[in-house]
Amino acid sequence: MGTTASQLGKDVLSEYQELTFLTKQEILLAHKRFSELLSKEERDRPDTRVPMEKILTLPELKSNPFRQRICQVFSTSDRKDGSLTFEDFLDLLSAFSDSATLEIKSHYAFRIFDFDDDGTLDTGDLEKLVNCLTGETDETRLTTDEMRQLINNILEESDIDKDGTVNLSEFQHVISRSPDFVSSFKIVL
């Protein structure tokens, strides 16, 4: 389904329609904003992937403490190094769109936040969660105690099955409870 990045057909258009949550507008603001990070070499050849340094410069990515990790989980290349295409940048666009689901927000949130990609959130992913969102400057940073409390609070609301991680039907059953997070989990362009 590659494209030029320099202009989209109608048909490629209407198909993006179908695939995302992202009405005509929006893929048409994503197409231009994601065609700035581009030379104009680059606007002519189809699958161009940005690199993930570029992609963080933009303004709504910028100050997400989880930019890097929504780059890696929604790249699809096979270096791992977070670079997106058109397509994947749309794929990042529409889960954190308003139109796209509570499942759907969940699944991604799940995987940012399992940094190792096993599947689970276990007590060093929950740490690392717990880093990005208070800093991880001296000020900010909690105790070993403090963090090792935070941990168990969380698995003993979250772990169902009392396995010592928190699995993704558990992650979605948690955030089931959370009235506001459908709407803070978005990316507007």
Given for the second form:
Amino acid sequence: MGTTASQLGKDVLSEYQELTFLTKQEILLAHKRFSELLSKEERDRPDTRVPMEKILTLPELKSNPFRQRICQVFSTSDRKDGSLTFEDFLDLLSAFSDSATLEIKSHYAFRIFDFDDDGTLDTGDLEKLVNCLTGETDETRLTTDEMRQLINNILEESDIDKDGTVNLSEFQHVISRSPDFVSSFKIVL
Amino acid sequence: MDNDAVFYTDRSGRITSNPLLDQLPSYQSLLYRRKSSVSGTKRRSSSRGRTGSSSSGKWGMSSFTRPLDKPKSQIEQQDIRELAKPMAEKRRDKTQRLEEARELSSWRQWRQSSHRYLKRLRDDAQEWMSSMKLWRGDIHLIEGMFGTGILSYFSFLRFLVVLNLIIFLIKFSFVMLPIIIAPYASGNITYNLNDAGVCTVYPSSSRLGLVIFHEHITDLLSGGGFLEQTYLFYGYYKADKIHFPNITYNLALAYLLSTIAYLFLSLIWIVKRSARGFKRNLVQDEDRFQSFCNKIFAGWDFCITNVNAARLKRSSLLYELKTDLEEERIKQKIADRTRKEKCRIYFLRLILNLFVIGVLAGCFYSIYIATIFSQEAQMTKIKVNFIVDLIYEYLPSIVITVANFITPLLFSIIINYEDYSPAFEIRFTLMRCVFMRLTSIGVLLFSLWSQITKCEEEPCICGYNHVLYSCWETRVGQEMYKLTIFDFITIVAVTIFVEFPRKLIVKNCDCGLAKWWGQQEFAIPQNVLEIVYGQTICWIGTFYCPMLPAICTIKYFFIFYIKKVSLINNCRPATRPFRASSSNFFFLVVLLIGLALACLPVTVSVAQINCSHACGPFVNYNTTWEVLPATVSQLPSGAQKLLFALSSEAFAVSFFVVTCLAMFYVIALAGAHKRVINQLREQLAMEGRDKRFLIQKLCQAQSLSTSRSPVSRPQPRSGSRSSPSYHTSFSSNFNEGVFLAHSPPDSSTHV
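Having seen the form predicted on its own, the form predicted together with the partner chain:
Then the entire complex follows, led off by the chain already shown.
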């Protein structure tokens, strides 16, 4: 495939370093892994879009229950098909990196969990979220009663203005008191 | 509740968006529907000062324009990469900022560019530091396979390796190095043994004549024989002061101060490390680790790459959620207990706790007996057999290990009858095991000291039993050395002889026993207790055996690889997951308990027990602590006066009173903040209800005015999408215009 450093110019590299939370090594590694997803002709074109199915073959995303949502959130494509350019991929890794701030992580987490993209986490979103976490088959779901009890508990803890949904500020507030979030919301290549 | 009708959903499940609700500024600021028409000017919500978290790339055009009133300098403070926007927009932001920067004066430009340069330098330095971290690749692999809970155990192990290395470097540079370089730097070692006769006799323990090979092994494993008179133990440091050409180095003072220094350093480092995880303030008193939001929103470890691990993580999350939901039901059941049941349960708990105390007392007594027996066996010097000798030497360690193996099993059986909630059961069992482990070391030391200070004719002539223990510190150091070695051997032996065969049996044999036994689970609490036990021994033993930290560093280094191999090959993740945050908290609390317990024996032996007159740096003093007053009395009188003032009662009492006042102030402040936060919460909920009520009334008024004036221009929005609940009976009360026909139902009185 050739040396990666020669394909990413030095000024482009430093610009990426400034605009993301990634270090130089991480950007180069990301470039290498991204190029492996492309075919030979596509590598020479600067702004190729990789379709979602190919992105989901990466081992870091393959076993993640939120993989489709992640691709959709970070995709800048007009067709909303979840395809990513290299810069989208860098944005993804930057938000999931070790040194990203809590605000960035919680912002993107909110968007990933918002399955219907309406700006709030309502009961439907929370139910889909819990089902993603526990598994999709029937044996691994919670019963309806348990689901209702769980969602009531979540809303009781996080819904401050008692409107039945969790908006972005309430979500960030509850995340700021959640000690596990920063360590679990992390993807490193 | 009619007021909540605003949020009824239509058939598709989406909240029927009230047109007025959509236009509210707060709703607009949370929406990030992509509209390609918006570009160029970026609107930032001025309601969020520096965090900028609600700013998003494309905004719906709102009819309520928010003034961009943040001054330019404030905007520039925020890092570009902290904006949650796609890369193209961040690039545009950056060029915009650079253009704006060109309009500034050259002083500001220089300041900005120097800021950027310094920031880049700091980032590069951090990158270099993190690449130097030990075992990065291994930990990344473990993280991908098992998640963050088990990862925290291994990063804890790494922390202990580094801590022990630093402690060894402190001891080495202040105590060993001056003695080693003294001959080369023309230093003169003075060592005044006051020949007060019988106390200063120190028979040599090295073996004479032909030495059989297995005696070398015995010596290596027990720290006696050829190892006794080496840098390993306290007794070898026969140097009071070292006179170099220019300065005099007080080795005794250095020995004492380095001990205090390493204990203090450990305390500060552990507290700093635990504070890192607790930056969030704890205003609410709900259980911060077990909250449902923490489990759901932060439940999935995004670092897992293994498909199997993902499946197991899902099932463990399901198990945890079900258990917690059941625990809520159990709490309800507990609250519903009758008086008779409560009495019965409390009585049962009392009996079981007495039983537990009895078991602990029995274990401690057996450790005491074993130590005394072992000491007497070593004193008589009748060599029976190589193996039997070794067993006598290691008897205390063996008894401690057996006790620490049996008691957790016993505790976990007993706790089943005490009928606590599941989370409390786990914590209580853990606390009992911690107490057992760490107190057994204390009992060992206590029994040693009772031997050392027990003479045939009371009171002892030299302050200790000089006949049996001419250099008692070395003897204590040898016991600590033996404990460390035996601990390491136990861990290796259990891994090789228990875990690997268990995996082979479970994998290959299909009988019922194998299935019942199951595959090994990596039990984090027990593993953590093991290494904290080892670290406590290291802290206590470093005073008597200055090279013990180096031995512990090597020991933990090997334990990392042994545990890693065992984990990857033999273990499956635990059914009940141990969260990373509660793991870290648990590790550091147990480590702090271990440190506190380690400080106690060291303090007692430094301040109370007479140091031996035949060996070590403190031969001229009665107790080890006396070095300090002796040195202070040689300082200039100004410094002496200051030090005496600092250690006087007046200073201590006033310092204590001031600290108490500060603490009360902070507690009162926290209480006041808590009250304010509760009030604000209530107010927020009330505002939400008011808003919904007002919108509902507005919609009713609008629909009423449309129905009253059909020829007027059509109202496109309010008609079609209002949910049926708006057609209430209020319409009959309305005249033209909007006024409230009845008081708001319960918005002002609802809590």
